[in-house]
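Only one chain is shown below, in structure tokens, and it's the form predicted on its own.
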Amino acid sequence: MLIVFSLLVSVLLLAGCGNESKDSGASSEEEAVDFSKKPIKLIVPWSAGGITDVTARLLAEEAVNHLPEGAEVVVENRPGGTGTIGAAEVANAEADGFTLLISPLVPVTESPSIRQTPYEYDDFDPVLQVLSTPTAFAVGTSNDIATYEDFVQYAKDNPGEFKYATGGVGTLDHIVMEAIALKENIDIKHVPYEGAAPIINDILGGHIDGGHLQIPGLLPYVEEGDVRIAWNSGSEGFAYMPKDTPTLEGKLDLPEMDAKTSIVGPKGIPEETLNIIVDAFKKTMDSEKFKEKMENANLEPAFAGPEELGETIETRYQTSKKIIEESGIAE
């Protein structure tokens, strides 16, 4: 699919520059951008209508207001191999600005570890981070499941029966499972899916167990009742969750897992054109419109620039490795 957002056009920075080779190592100082030359295309690794294609397409109608005038912001679903298709594509691109890919850190920082991929996870600059959306382990509310220790229990009692879901191989949904598989030592079987919607339809219709996702999608079926949320895998303080939720606090020897859906570039991206992007994308998260329109979907912004995303995408890539590792999932 493909939107387009146009705005009229202005001329930005130091004349005479344009783009430069991902690999030209030229200064900042030495490049501009005119980003009245082409679209900035914001690839989403996933399929529309989900939680990134939905930020995406907030976030590039209310960003024209904010970048360079006359910029055009331009979305497209590159869905397939868990975001390595959309990922590749943005690793190989030139580093002038014009692709970024916006999607959780799966593409990055789990990938490499599971599967081979045409790129390493310090391929790409960090740009920023606009969602940290907690996720949960669920099932239906005919489960007699309702907690942790319930889980655990049925598990221990149960070797290689429980099957749960998850939007993919190495998805954090699947990272998170297998960390709580080695710390309690249980057999538990992961069934991959294409995206929450199935998932959930399968746990109201029982022919899954339960399923690790992300809040947003659950929502709706916990306030019918038709969904009963276990436990939070991710931090406190998401406005949307169901009170009283607990967490793993105390429970796992993990670094924050809260999904991070975030901007990330080809490596290499001028500091003066990534400071523009940076700039004006939060801006963008700042307003009201964009605030209200994600109340709406049941989405929070939560902004962190690049250096504090380029400090969760280290520490999120060398947690999962070990995990991955020593569950032994690597494909």
Given for the second form:
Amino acid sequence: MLIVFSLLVSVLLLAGCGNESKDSGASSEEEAVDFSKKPIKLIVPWSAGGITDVTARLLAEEAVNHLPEGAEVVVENRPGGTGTIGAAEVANAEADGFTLLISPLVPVTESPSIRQTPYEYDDFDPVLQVLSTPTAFAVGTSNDIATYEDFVQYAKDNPGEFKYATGGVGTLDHIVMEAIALKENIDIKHVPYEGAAPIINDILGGHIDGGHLQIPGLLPYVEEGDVRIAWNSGSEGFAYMPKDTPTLEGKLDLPEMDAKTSIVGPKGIPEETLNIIVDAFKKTMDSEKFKEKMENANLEPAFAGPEELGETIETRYQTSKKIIEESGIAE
Amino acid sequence: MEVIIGSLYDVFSLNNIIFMILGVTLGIIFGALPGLTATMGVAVLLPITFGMEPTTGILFLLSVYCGGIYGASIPAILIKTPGSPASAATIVDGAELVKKGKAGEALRATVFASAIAGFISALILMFVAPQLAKFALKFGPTEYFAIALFGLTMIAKVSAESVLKGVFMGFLGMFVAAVGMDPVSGVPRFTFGNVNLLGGLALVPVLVGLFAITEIFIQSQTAHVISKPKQTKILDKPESIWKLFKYWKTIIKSTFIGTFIGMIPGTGAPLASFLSYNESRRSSKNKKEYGKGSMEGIVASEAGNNGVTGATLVPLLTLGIPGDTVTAILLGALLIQGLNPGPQLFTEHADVMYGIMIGLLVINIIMFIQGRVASRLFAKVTSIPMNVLIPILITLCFVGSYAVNNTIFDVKVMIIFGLIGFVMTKLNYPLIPMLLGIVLGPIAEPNLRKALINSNGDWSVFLTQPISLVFVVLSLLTIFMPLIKQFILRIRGKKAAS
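Having displayed the form predicted on its own, please output the structure of the form predicted together with its partner chain.
Expanding to the full complex; the earlier chain stays at the top.
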């Protein structure tokens, strides 16, 4: 009986020790990252269905194949306040790499200079850039304005008459137009809209003179001859871009003003975790499946790592801040 | 023509039919649960369609949408809680009909009205979409403001006893809608530094609070009294479908109102259902029945909101412009499927486009069949004792409000608005005018300001633009008609006397 008992005890002890050693071994690995413990939340600070949302969902779908085993990526929409609400949530989240923001940079680089936000632009860790999309100035074809010079001349001849639409106060589009107004010393009026769709609607219907917005959404109307792109405020080389579209190069003292859809996280994500995430998303962006889907949607993935994205954020913040202060569009 | 026949084959593939049936079922469930809306259903199910064929994916989402808009009428009738804002006009008459033991009849009438309206709306989309799209482009900020103004005049009609109380609630609703970032300058209003309020109060938690939670509070007052389930006429025998054709005038008129509202981006189903309800009341011989259990009233409201379903695709499919949240999500679905939305959709992807349109007709037929079955099942809800039903409903309300943005903040909003609704109901202040303010305020305000920026501050634009003028005149007529009528009667009376 005693023998049986002691055997049992020793077996149990052994088993216990075994468990213990296994535990300690695992935990030292887990300290780095255990991607299976909870899903990675990719927060989209805009409504479902937009370009950012579609991109995020495609990324999430494919990224699972490139992240460590057991990892999950869920997309959550947190719209409102021109992206500020979603951004605030990410800025305040634990910096463990499990809560990330995917958005054009506006809520990070422009909003803090425009309105009171519960975060600063440097409360975020850059993770990676996903898209770089040029933005353009578009007018209805009933208008005579065809170039930058035409526009400046028209605005000088008719002070206060030209009304242009953008996706909201303090968006990249608004900043570019304000920069032009400052440089050329012209008086134009800004009308904020809820997004690209209503702007295009009102340009087509002749309810607004022009609009500054991302190019992909405009292309079908340009091809039909209903809308004219006067200039591209961003970079060249966009595959779907009409070849002869002029840029603002040499006309305006601005850095490249493409809309950069990027992933950022709360400040202080451990480097090892960050590397795994960046690596996985890079592989995702390189995958044929993702590329094909993006191409279908007239979007061009443009990867940039944390360092390059960090520089973009810094430049964008400083440039926009200067324009916002000079033009007095902040609250 | 070949394309259409090809699309016909495509639509009637087994795969598509199965997904449409499934979609309608899911839609009805989403619509019927208070707090979960058709929009939410479409958003949640969007990722599932990534792997599907374009036609199948879009038809699946459209089934969810149509089913959802119809499904919202079920709780609106049975438990006086609209499943989504689009069915708010149904609740008063619906509740009265249930009291009269006509729950089953009311449910069947709304299925019929919803399906017919959806079907006609889909036909309109098929045959006159391009022409409609051109007309819809004439609507700019000036016109939107005028139409919202017209919508707001309905407060007078839905205020029950006191117009003054109704107007007060309307203003309260517009005030609630003003919370959040100023639509023009971007300045935060009434946010008290709370980030969650920057985007404004979400519609669903406010609505669930005002209607569902309020109703739960009211029912809870008597829930401890164990009442015998009213078994009487609830399971009344389904009458012949043909009997429902007596509402054909109301249904057709409401469908056209719904189609009109649907094709204009940025307006939506709630406005359509209110306008339809109001118009059917205006032209009805039995005005007094309205608000006291009018079958015609719920038929009008439900035909109005389903009339939107086909028409809302007009700007999306012809111009590539989404008019509301649902179509914005559909736009995302089109993008993922590699169909670049825009004016070229029809020329480049005619097969898919016709597939969608034919499919939409089929969806409405499926919805009718499922709705008939569902209404028989759902009618039994009225026989569930309140002390069982209330905890279930409360749970659903919490889940629904939480699910909008995955935040507890929205749940708190729901509870607060539940209290507001309860107190206001106790004080005899009607809640529907408040809803009108909440729904129409965000259309009226930004468009008024945009229109005034465009006109350099000149208010006369609202009278010089023809479409806007029509709606301003209609609004004035709605407000002053009772006075004018009285005046005419008095003059006639005098003439008769002399």
